[in-house]
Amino acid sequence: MLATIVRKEFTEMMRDGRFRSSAAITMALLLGAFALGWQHYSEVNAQHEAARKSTRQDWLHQGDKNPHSAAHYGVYAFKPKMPLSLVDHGVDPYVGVASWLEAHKQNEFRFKPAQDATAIQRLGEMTGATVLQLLIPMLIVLLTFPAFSSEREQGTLRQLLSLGVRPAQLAWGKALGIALALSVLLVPATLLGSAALALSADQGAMAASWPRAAIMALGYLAYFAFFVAISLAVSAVAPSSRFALVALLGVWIFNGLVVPKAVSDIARLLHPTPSAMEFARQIEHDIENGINGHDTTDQRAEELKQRLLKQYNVDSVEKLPVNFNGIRMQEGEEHGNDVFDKHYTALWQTFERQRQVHELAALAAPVLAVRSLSMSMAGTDFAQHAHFAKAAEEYRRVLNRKMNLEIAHHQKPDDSGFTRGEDFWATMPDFQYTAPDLAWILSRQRLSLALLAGWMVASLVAMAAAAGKMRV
């Protein structure tokens, strides 16, 4: 018997007319956003990696010049697309691509693609993550609110149910048949997206992106079912199939328009974050005043000299056996990595922060936690950018320390012409970066997983108790 229901249940769907011109419209979209999203970020990885040659080729030929100034001569740090960028862009529009990486400074990153974006941009990118969180489920909601009220008002349910068709198996064929006249949508998309995806990655970076494929995919398929089954269940008990309409769009408007909007003025306004320029401020007076606030620039100097004057027991500076500036400079970047250290990480925070209360609030709207495994998965939430920005300061740190011991420990105190050439520049490493690990991200998303998947047990068990408390 329910072979038989989700049989009627397709055959009548793939007949209805709505669904055909709906679905073809949607599946427009989504194959559009992911031609977007693959043209896009195939222009960007070689834009980003003819970039990434061209700034370490910069760095070898930049002739001879004091390592400090080397340092501050610098290298850009560029952050990788992943492969499933395409689908998701996530937070990458506006925390900027790539970082400059030179001496006293820990940069911001730059070149935002938000901020050059047209006022029609801004009010929402099409992505392919905008298609699935947002037109699927409204087309699942108009395609599925009549399921149960249209046939209660033609008078077809009672005749279903004199014949012995239990309200529950009812219920679930005319889910799985809903379901499989979605996965005629569904799976082409899937499969051209994953043609797209293998295209414009290379082996390794396909080997990594496949299990997160799977699991945005999964994600993705119990957000469709508590749609499916939220929709079967308010049809049930709707008294109209007008009523169920209106329901069902409130349930759209505020899962995917309402509770985004407002859990982010709420996160804003719970964890708030300083301006840039004020950051920027709180930064030059720890560097200049030390960060207990009375250890200045001058006393550190000469705190650092009269130790070393006692450690090697001589009576000037000019006696020492390494060089007093270099000595110094890196003892400033210490003191600047403790400053970066105790700002970046207080800012960071409070943006972990921020992101917990968006991973709580998918309490109110499975679509919270969608969006936050569909970014996950994808690479572009701000956990793995944060995790990018360290490695990056890190590279920058260990550049620095290296041209300022080389100072130190080579130049004289009266070589006041004293360089290096590109021997030299080559013995520091290109930057590599490693993204994190699949184990490192799931670890991060086990709330929203939870979440996602309570969700959906809970419809699908609404559903059920609604059909049986169906009145005909």
Contents of the next structure:
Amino acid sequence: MLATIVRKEFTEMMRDGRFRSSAAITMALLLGAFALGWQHYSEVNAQHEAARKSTRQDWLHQGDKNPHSAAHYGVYAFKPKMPLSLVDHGVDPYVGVASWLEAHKQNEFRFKPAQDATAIQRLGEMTGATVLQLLIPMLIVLLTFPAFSSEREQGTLRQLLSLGVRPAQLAWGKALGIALALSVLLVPATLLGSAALALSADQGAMAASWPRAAIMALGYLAYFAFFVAISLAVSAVAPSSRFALVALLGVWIFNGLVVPKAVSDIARLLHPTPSAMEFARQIEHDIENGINGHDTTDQRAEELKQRLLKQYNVDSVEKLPVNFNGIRMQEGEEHGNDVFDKHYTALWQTFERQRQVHELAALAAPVLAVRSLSMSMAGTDFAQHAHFAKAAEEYRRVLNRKMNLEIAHHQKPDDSGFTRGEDFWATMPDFQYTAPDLAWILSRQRLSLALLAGWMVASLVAMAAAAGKMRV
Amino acid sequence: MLEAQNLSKTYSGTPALHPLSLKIEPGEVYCLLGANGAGKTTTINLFLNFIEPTSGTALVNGLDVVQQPLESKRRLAYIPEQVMLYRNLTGLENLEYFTALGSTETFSKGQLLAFLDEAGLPAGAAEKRVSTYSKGMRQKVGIAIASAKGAKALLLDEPTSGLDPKASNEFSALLKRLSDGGAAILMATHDLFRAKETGTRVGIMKHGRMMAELRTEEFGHADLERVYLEHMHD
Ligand SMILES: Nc1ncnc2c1ncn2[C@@H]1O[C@H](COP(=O)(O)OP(=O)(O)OP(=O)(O)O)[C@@H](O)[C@H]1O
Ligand SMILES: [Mg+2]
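Given the form predicted on its own above, I would also like to look at the protein as it appears in the form predicted together with the partner chain.
What follows is the whole complex; the chain from before opens it.
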């Protein structure tokens, strides 16, 4: 019987001109978004690959120079772009995907997590994620709002309910019929997208992407199920189709626009981040004056000098068996690292707290749960950005330490022409970044997954209950 | 079997149906007569559990329609005053759908077409979309749906409204066959002639009250009209 209802709903929808046109528009937008995402992905990937090779070549062939100059010369670190990032850019446009690693400076981040962008702005970007999170729910609402109310208005509901069909079964049949109609749209789009990816992306990256793609797809399906179920529930009890439409557009606006905007404001209000300028000023101040504020650079240099003179039992820096400048630079570097650690740890924590607010706010709007899941599966969420940034910073510290110690141990105090060449540069291994695995990512998505599942179950229960309450 | 026990309905203080007791046995065709607004549709809606009774019970084959809304509906067939169908589906597809949901039996396409033919739908119309149908053609699909359900209790609300005389006549013959097969039929109608022809009993309603009940075999056509009009005078 369920199959009969599904088939009838599907047939009716396929014959409905409104479905055909709106589905065609959505399909075009989705494919357009995928195509743009794909183009962006392959371009960026090619650029990164080229840049990654050339930054290494540049490093190796920078010529003979003092290791400290080499540390200033620096290298680029690139965050590998996952194939699925073409669906969801996540925070990438706001935090960047490359990082310049040089002496004395922790890589700078632009202080603009994606959450700051309003939904309207994101709508303008027209990425796969926007289509999936906002436009398809709109399509679902437009297709589903009259499901029961227009049957009531046209009188077919009397005929139908006189048969003794369980109303909940009718609702399930309609839900699956709509799902089937939507799959006519989504399945080809997904297949096309996957095929394009499989052709262009690196095999290893693709292998890692399939399970993520599956989880992402399931997440979006749960999210769509929520919209189908809630639309049917409202349609079953609404006094008129018009009422159902207005109510459901209200749900759509609240979920897609109002809550995300309000939540990012609230998150920033609760956990404010310093401005980029203020942040840089604080770091500069602490480096200059010491973490405790009364330990200036000069004082620290003097202390180091006294300590070394005592340690080696000599009376001038020239007589030290090590190069004082090298030691001093490494000390300065480490002091800087302590300052960076203090400020960046606090900053990461603030971002993490903001993220938790967003995560919890999915209690008010399921879009926040699916957004979090989608970004994480695409490898473009903040947690994975932070993971990369920390690895890059680690590499920078190793590189600087290596350069400074080379000076400390090998440069004679009077040898101002001290240089190293390619042989030495090659002893510094290339930056190798291993992105977190799926378990690492999933462990950070437990709440979002639970809330998404909760929304879906609750909406389906509401659908069955509303159908039971339905009058002719 | 259809039975009403002190069944009544009041809309915000205004009675639409005063307590009504009525029993329609298998093989009986009970025709409800009465002016517009007399309470005929209200009575039928109560049997369908589409509206809640203010008092009393409605039973279909002994099942209380409020207590067992689905079970009781499975045992009855219903033709509304205006049969409404899915416009984007053909007549045959509509019949197929409603039959699949309402009947325990599964029918072949040939059998379904036979139901439509029996209801008087012109050959060739069955596979056209309902949006191209006339009112009478939709009514005929409704009749086919009801007869395919094979129910032992029928609720008919002016089923022949909009039917041409020939189709009305064929419908009367169909009713006769169904009641001979043991169906209990409750039919609201304005057609005194058909009521006399097909009904075994008629009930005349006015302002929600049953004014008189007659056995059709005891009256001629002229008598029925006279009694009816007498009751309509205030
Ligand atoms: N939903 C409702 N709310 C309030 N009053 C109603 C409602 N439905 C019907 N009524 C009233 O109940 C009374 C009986 O109406 P009903 O539809 O049963 O009449 P009927 O005999 O079927 O008339 P007709 O021959 O026009 O079909 C009427 O006075 C009508 O105004
Ligand atoms: Mg009526």
